[in-house]
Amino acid sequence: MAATLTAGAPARPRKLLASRRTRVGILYALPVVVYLLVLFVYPIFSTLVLSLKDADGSFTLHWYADALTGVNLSVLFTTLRISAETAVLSLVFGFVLAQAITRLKPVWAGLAMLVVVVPHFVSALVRTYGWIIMLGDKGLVNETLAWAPGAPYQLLYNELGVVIGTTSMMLPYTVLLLYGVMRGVDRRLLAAASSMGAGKVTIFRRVYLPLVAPGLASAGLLSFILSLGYYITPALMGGPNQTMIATLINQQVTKENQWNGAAAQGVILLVLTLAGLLLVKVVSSLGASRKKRNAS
C-alpha cells in the first residue's frame, strides 16, 4: 500500500504541471488565433458568402457562371498563360544564375546573392517604372538596338513587356530556392559518375538533374502561384489584351461597383492558389522521400 502511494505521489504534481503548461500555451496562442480569425478567416469567409449572394441577398451561382464564361474566362486563361510563361522563364534564368553562384567561392557567392536579393527590397512599383523607362521607345534597350532592323521595338503594353516585368519580380524567389537546393547536392556523386566514365551531359541528365528536380518543381510552382495574383506590373506594363485576374477584380470593384462578381473572381483565384500550394507540398514530400531512399 505504501509503495503504491509512493509511486502515485509524483503523478499528481506532473498532471498539475502539464495542465498549467497547457493553459499557458493556450494563453500565448490566443492572440495569434484571434489575429488569424479576424484578419484571415473572416475576410475569406465573407468573400465566399458575398460571391454566393445575388443583388437581393438570395443564394446564387450566377457570379461563378459569369466568371467562367465570355471575357472573364478569357482573362482567366490569359492569367494562367502569362503565369506559366513567367514561371518557365524564371526557372531558366534562375537555374543558370543559381548554378553559376554555387561555383563561386563563399565570399563571392555571398556578394552575388546580395546582388540578387537586394533589388527585391525595392518597391515593386519603383522597379516596374524602371522597366518602363528601360523598355520604352527611347529607353536603354531600344537605344542600344537602334542599329538593328525594325527598331525601335514595341516592348511595352503587350504580353512581352508583362512577361519581362513579372519574370524580373519572380527571379529572386527562384534563385534563392534553387541555390539552397544546389548547395545541398553531394558533389561526390558527380565525381563518382565522372570517374566511371560518364560525360558531362550524362552526369547532368542522369545524376545532377534528378537531385535538383524537386527544387525546380517547387521554384516553378512558387513563381506560377505568385504570378497568378500579381497586379502592379501587369497593370502598368500590359495592354487591354493582357488584363489579368487581379486587374479585372480591381476594375470590377472600383469602376463597376460589382463586389459580388469580384468576390467570385477572388474565390477562383484562391482555389487556384491553394491547388498550387498543395502541389508544392506534394512535390516537396516526393523530394524528401527520394532523398531518404538515396541516403539509405
The other form holds:
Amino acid sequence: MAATLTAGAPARPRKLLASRRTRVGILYALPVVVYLLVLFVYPIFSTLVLSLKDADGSFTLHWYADALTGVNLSVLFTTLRISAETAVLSLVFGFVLAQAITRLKPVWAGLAMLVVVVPHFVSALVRTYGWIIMLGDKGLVNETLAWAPGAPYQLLYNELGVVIGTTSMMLPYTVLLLYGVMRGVDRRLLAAASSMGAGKVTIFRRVYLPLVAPGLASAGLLSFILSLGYYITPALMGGPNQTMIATLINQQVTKENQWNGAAAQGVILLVLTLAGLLLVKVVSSLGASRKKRNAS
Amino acid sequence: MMELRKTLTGRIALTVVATLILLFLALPIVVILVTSFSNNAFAAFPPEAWTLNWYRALFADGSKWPAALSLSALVAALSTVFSLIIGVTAATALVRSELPLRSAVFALVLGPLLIPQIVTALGLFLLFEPAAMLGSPIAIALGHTVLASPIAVLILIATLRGIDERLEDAAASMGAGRLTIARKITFPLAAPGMIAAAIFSFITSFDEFYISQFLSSVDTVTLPVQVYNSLTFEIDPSVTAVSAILIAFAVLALGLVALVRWIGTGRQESLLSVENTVGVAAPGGETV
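In place of the form predicted alone, the structure of the form predicted together with its partner chain is requested.
Up next: the whole complex, starting with the chain shown before.
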C-alpha cells in the first residue's frame, strides 16, 4: 500500500490524498500527545485535585486559605517582589546591551552574542556558585572595592545578592529577545522621521521607543514569569527573608510531607504564570497591530 | 562639531556600560574556572597558589561524584532517545501533514517550557511516588523528557521547514519511491537538525535540577542535585572542579551544535545545485 502511494503518484483523487495526509498527521502526533497528556497534563491536573482535598478526601479550600495567610503570604509577596526587581533590572541591562550590540560591526556583535549565549547554557547552579565566590567578603568584588568606604560590603545572603544572581540568570533571555526586536525595527521609519526634521531624541522617543515597546513589555514579563518559579539562586544566595514559593513547595514535600499544601502553592504559582503569559499575548498582539498601522 | 563630540561621548559611554554588562554575564564562569585550580577553594580571589587537588579529589575513595556523573549520563542518554522519537514524529506531524487541532497540539508542546519547572516537578512527584518509582533512572529520564522533548520538537520543526521540498518533489518526479526519498534526501538533510536536537536534549536533561531533586532517592542522586547538596549541606571543595567540567561540557556541546549546523548548510547548498539533484534522483544514483 505504502509503496504504491508515492508522493509523485500522478492524478490521485484530491480528497483521498488529503485524508491520507490527515491520517499520517494523527499517527505521527500520537507519541507527543500521549506522552505529554500522561506525564505533563495529568500530573498537573492531579496537583490541582490534591490542592482541593482534605486529609479525609473531602473537598476543601483550607490549603488555599493557608497559602494566603501568615508566613506563606509573606513568601508570596517576597516572590513577587524579587521577581519584579529581577525583571526591571534584566530589562534595563538587556536594553542597554542589546542596543550596544546592534551598533557593533558584525564580528564584534558575534563575539558579544557569544558572551551572552554561552553562560545561558552553563548550569544555573554553576553560575550561582561563581557568584557566591565573587560576592564573598574576600571575593573579587569586595577586593576590587577595598579602597571604598565601608568595605567589605555584605553582598551575599541578603536580597541584594539574590537579585544580582537571578538578574544574571534572566539577562540572556532579555538580551536575545530585545536584540531580535531591535533588529526587526524598520530603519526606513527612523530615516523618514529624520528627513522630516526630527532630532535624535525625538526620533528615539516618538518613533523608536513605541516600535520596541511591545518587545520590551514581553521581555520584562517573561523574565518576571521565569523568576516566579525559580529557587536555585535565591536558596543559595539569599537568607531566610528571601524564601520564594518554589523553595516553600520543596520544603513542604521533602521535609514536612505536606503534599496538599505544596499542591495549593503550586496551583497559585501556575495561575500567576498563566496570567503573566496572557498579558504577554495581549501585549504582543497590540504590538503587531501597531506595526501594521505604522507600515501603512 | 558639538553634535559630533556629543555622539562620541555617548558612544563611549554605551560601550563601557555594555562591556560591564558582558562582564556581569561572563565573570561568574571565569571565576569558577580559575578557582578550580586554586589552592584556596573558598572565596579568596585571585588565588595565591595553584593546584590540581580538586580534580584528583573527584575520583578519590568515597567520592560521590563518579556515581552522580554516571547516573546523570545514563538519564540524559535515555531522555535523549525518548526526546528524539517524540521530536521526529511530532515535527513531521506538525510540518508535513494535515493535522486536526494543530494549534492545540503545538500549545501542548510549548506547555512544559512555559510552566514553572517546580510545578511540573511536583506533578511528576505525585505521579511517580505512589508507583514507588522514586530514584529510578527511568522515572527521572521520563520526567526530563517532558522538558527536553519540546526543545527537540522546536528544533526539528525548524529543520523540516528549512528543507527545500522541491528536492523531494524532484526526486519523486524522477520515480524515486517514498522510502528512497526519506533515506536519500530527507534524512541526510535533517541529520544536522537531529544531531542538534539530540545535543540540546542531552544538555537539558544533564543540567536539569528541579525534577531530579523531586524524583531522586537517597542513593540515586544526579549530578546537579549533588552539586546543590554540596553547596548547601556539606562543604566539598571539589565542587569547583565539577563546575569547571560542566562549563567545559556546555562550551563543547555548543561548539558541536555550531559545527553540525555549518556542515548542514553546506550540504543543502550542494544538493540544491543542479548536477547533484539530478544525480540523487536518477535511479541508482549514489551521489548523496
